[in-house]
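Let's start with one chain on its own, the form predicted alone, as structure tokens.
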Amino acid sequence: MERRVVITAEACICPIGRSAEQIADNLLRGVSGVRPLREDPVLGPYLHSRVFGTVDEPIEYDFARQHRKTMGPVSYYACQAVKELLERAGLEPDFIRSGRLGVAFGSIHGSPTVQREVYSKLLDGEGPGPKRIGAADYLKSMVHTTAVNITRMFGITGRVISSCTACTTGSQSIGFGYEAVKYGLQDAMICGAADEYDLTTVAVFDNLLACSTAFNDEPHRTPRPFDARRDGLVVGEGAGAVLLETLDGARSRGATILAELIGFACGNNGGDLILPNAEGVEATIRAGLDNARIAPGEVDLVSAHATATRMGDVVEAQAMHAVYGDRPWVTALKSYVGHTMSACGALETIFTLYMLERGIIYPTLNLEEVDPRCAMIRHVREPIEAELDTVAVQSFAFGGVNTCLLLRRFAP
């Protein structure tokens, strides 16, 4: 038996704020969270790109020492977001520990900051390196560190899913959580992803000539999704978490319902691990619509993946046009915070919730001149008041992984 799945709480940490009010206001005013790189003596001198979507607002963590000792920076982000999520959700402690609540949460690397420290101990020549590495080092840096630190801190005993599919990690986490609730495997799921500030990822994309370099002296002017002058992505940091639960469960406890999650699809291009593929993207979008049991014409808005790479944006625009024509509005929210890697699908889903609630479509920042190869879709270049009903959130990743989430304004 299929069950209706609703979103009843959200929390995020991102380069343009922490609270819904702060983030929504910055999106409306066109405030960028992209900043100059912090100093890094190891990688910094070798990078061409000098910009990063940075969380500058200080965060006061009040985690017990027993929890802190297994956490690197990425788990601090994840656990803080979930702490705020649970405070807003109002779930009973007995339910949290009942086994009926699960976690789907991931990151790209685990904690690269801790991994650097581990490699330094191994290679710096100061005695037997392996003996200087403790169990906590692994627990801080392992790929599923966010998910298991969340379960430990909050006593969650339900199923654990820790997706690690690069830029689709957050959207996969939400999608897999949706399936777990929809098909009765769990009554509720905490879903999301996080990534910390680290230049390892910048170095990867920098070497691929995929990072923005033309606006190093004007960080707020990049990234530029769909713009004729776009020159690559900007790596960012942050965390996003949403609570999914059954409609019946949400109603029974009087929870505020932010939206209904009506569909999810995940597919793979089945070819090149780096280059985007319009056919694969199109197939995943259509699969998402089929899963939601809706027609393309019912989608009012698409939150595009749109990393501002030269070919990625063109391929995504082609795929969207093949499915939707020029009907839905299209916005690219990485233009405000950069590409937050694993967290992007979760954060962009949350930003989409703000648009559904407020009836405002936030525009693509820095979209001054639309690339003619991307001009066939309906771009948003200034805030628009709109009565939104159904929206799509798209994410695509290295390895050819594609995802599509479908959300709808809640209707009893």
Second form
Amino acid sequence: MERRVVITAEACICPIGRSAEQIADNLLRGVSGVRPLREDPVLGPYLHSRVFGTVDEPIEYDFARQHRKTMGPVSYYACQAVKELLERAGLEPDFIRSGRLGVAFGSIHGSPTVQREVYSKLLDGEGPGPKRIGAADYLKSMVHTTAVNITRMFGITGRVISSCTACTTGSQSIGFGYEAVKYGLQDAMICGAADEYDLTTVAVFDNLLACSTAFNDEPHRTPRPFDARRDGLVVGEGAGAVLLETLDGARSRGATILAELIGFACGNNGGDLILPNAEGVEATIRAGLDNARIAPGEVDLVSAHATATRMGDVVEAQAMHAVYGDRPWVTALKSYVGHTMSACGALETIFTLYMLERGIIYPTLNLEEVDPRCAMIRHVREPIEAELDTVAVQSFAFGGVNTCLLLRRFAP
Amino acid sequence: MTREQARDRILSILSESFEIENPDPDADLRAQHMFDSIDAIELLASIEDLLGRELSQEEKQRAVDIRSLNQIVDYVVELAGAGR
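Show the same protein again, this time as the form predicted together with its partner chain rather than the form predicted alone.
Below, the chain from earlier opens the complete complex, with every other chain and molecule after it.
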């Protein structure tokens, strides 16, 4: 049994805003959410990259203590986004607790802030370290902390999927949630990902020479996907959540349908865990198109993974060109918010919903001079009015994981 | 430590760490204030700070059936006496 799956609500917290109106306006005006690093006496002095896609807006977490006590920052983000998602979705309380609604939500490695606190207690020499580890510290920091804090806070009893595949976490959440609904395992899924402000992630990419360092004094000018002067990724933070449900279910309750999710594929390069691989990416794109049962020529726009590393963007451009030629528009949305790690696939899917709804393609920011090695695809360099029908969202991760989601404007 | 002193300190801990204000002394804290097993472990750590000593595993096991403020106070007073 296969069922049509639609997206009926979205919510996000990201470096360029909280609401669809605010974020769409910032995308249209080319506003960047990349800012200088906050002070960090432990890691700060050792980092070459001094920029971060930062959520500076104060967020009101009006959660009860019994919910707050098991949350680190990443779960606050996730639960706040899902709280807003459920407020917008208008699901019946009985349905939320029925077991027919599940959660697919993750982060790259739980809460690094809490993990740092735990290791500080163990190593600071100020007392019996193990005894100072709090009863809730593991619940705050474990890999699936976002997913199960969501289930606890909202009383959700359906299946739990908590992907933790680095930068494909969010796209896998949506993809695996899509499969759960499509094949009748659940009637609806809350899908997404979150990651918190964390400089250990910056340190990891900094050490790999993958972080942007040339624009520390002008944070808004980096990252620069596909640009000749790009010099690496910019780590960011945020959370994105979407509600997937069956078309029939959405129709029967009169829900607003934002888009139909028509296909998903996930594959692996089958080799190196870091280096991007054009064949692997191309295979995943083709598998996504097969899953959606559409031809490459039907895709109007690709939201590229495009982290702005020197090699990754070239490999992705090659793979896209091999599948699509130069027909679809290509935009790289990390140019506005940085690489929000696990959340990127969810946030970029949500930004794509805004483009489908508004009929506007938001361009790749900071794309001033296209790298000749990336010039064979159809870049978007200024806002374009376009009646979009079908859109692909690509995400790739350390470990050689590749994903492709395909969305379509809903045609009743 | 007198019973009054223990009661005041526990009320203070319940307020500051668990946002529980002036509970009914005999009420089931779990049922009325969602005080769960995670909270119980945190409270035991606070009781260790209050007594200025580490509790044995046996002493901690005895707390498993505690449900109310009065039972917590009884437990602390008994431990304080035992440690004297």
